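The chain that follows stands alone, in the form predicted on its own, written as structure tokens.
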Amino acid sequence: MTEILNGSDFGGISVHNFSEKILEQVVHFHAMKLNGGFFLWIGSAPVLSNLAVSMSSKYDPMPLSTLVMGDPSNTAANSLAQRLAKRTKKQVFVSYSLPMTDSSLSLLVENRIKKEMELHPENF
């Protein structure tokens, strides 16, 4: 049984979100649990600028990634998704939609993520 928190349940999809005010600035995470993977959008407005996606190899043991859409010169989605693909062993899809314009606000919103997964990882 699918347990769903702050969301519905859409055929085997489960629904997580959770807002934190992060340097003056609210950040919202929209988290999708899929079938061996999840989908996690990251943003302060409603809008869809990027879509990166990672997993792992047995290749190489740093997870694989690209960017689906966005602009390539900003590595935030990708970096992130290659990151949480090593650390939950999982396929992950990742937008990241704050502006770049402080760089500890990424290390900020990472952290914030972790501290959710520790605490909700059935939702992840």
Contents of the next structure:
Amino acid sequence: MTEILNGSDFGGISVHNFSEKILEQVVHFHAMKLNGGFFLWIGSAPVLSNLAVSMSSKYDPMPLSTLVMGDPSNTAANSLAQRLAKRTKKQVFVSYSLPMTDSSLSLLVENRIKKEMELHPENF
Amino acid sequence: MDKMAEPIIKSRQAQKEVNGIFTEVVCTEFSNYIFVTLTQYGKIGTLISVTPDSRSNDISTPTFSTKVLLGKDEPLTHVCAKNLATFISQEAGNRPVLLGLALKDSSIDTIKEIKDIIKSCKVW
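May I ask for the structure of the form predicted together with its partner chain now, the form predicted on its own having been displayed?
Next comes the full complex, and the chain you just saw is listed first.
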């Protein structure tokens, strides 16, 4: 059988870091661009607390999302992954590893991600 | 915008042709996990956690538990994951390893070569 070459213009995995002071704390972002998706970690200390995956389905306008690691009672990673998957139409891995899940903070964090996506779409 | 000079998350990556297949390795260090992406598709693929078993006092060979968090749960996946991640965990002070595995070729020669690429991407 011949090798099926990927027809996309994917040029390999690339890593992109950025950070921002939000509500008196420095929030770090670590993005890894993949073929047809990306991995995004958000945190203030280098801990991987949870991991959610989300991707679109043709049967539902809202992307499917699941938590593969971490505390299921914390829905921050899951819902952020779902919203980013909806926005980008890609497979999205999110680790929301900020110690507290403050809704005003998560809103600002999400806005910061959206801003980065607008400024540097090539990194996602 | 507050730009930090040094990213909080350390990562290293390498690309190499292994047995004629374009292979990418990305190692990312978290305080509680080493996240390793090994891919010939540019995707995370199957996600496996490799955790050292806690032992009380014996000095025999350490054992590891593998768990497929996302993707097809088949015996070969566990074998490959254990083979690839055991040395990483041991070198990283018995930290658990989160492994993203998307290989077109899981032959022993390929696994051996991939291990060498991982060694060139040490973040621990």
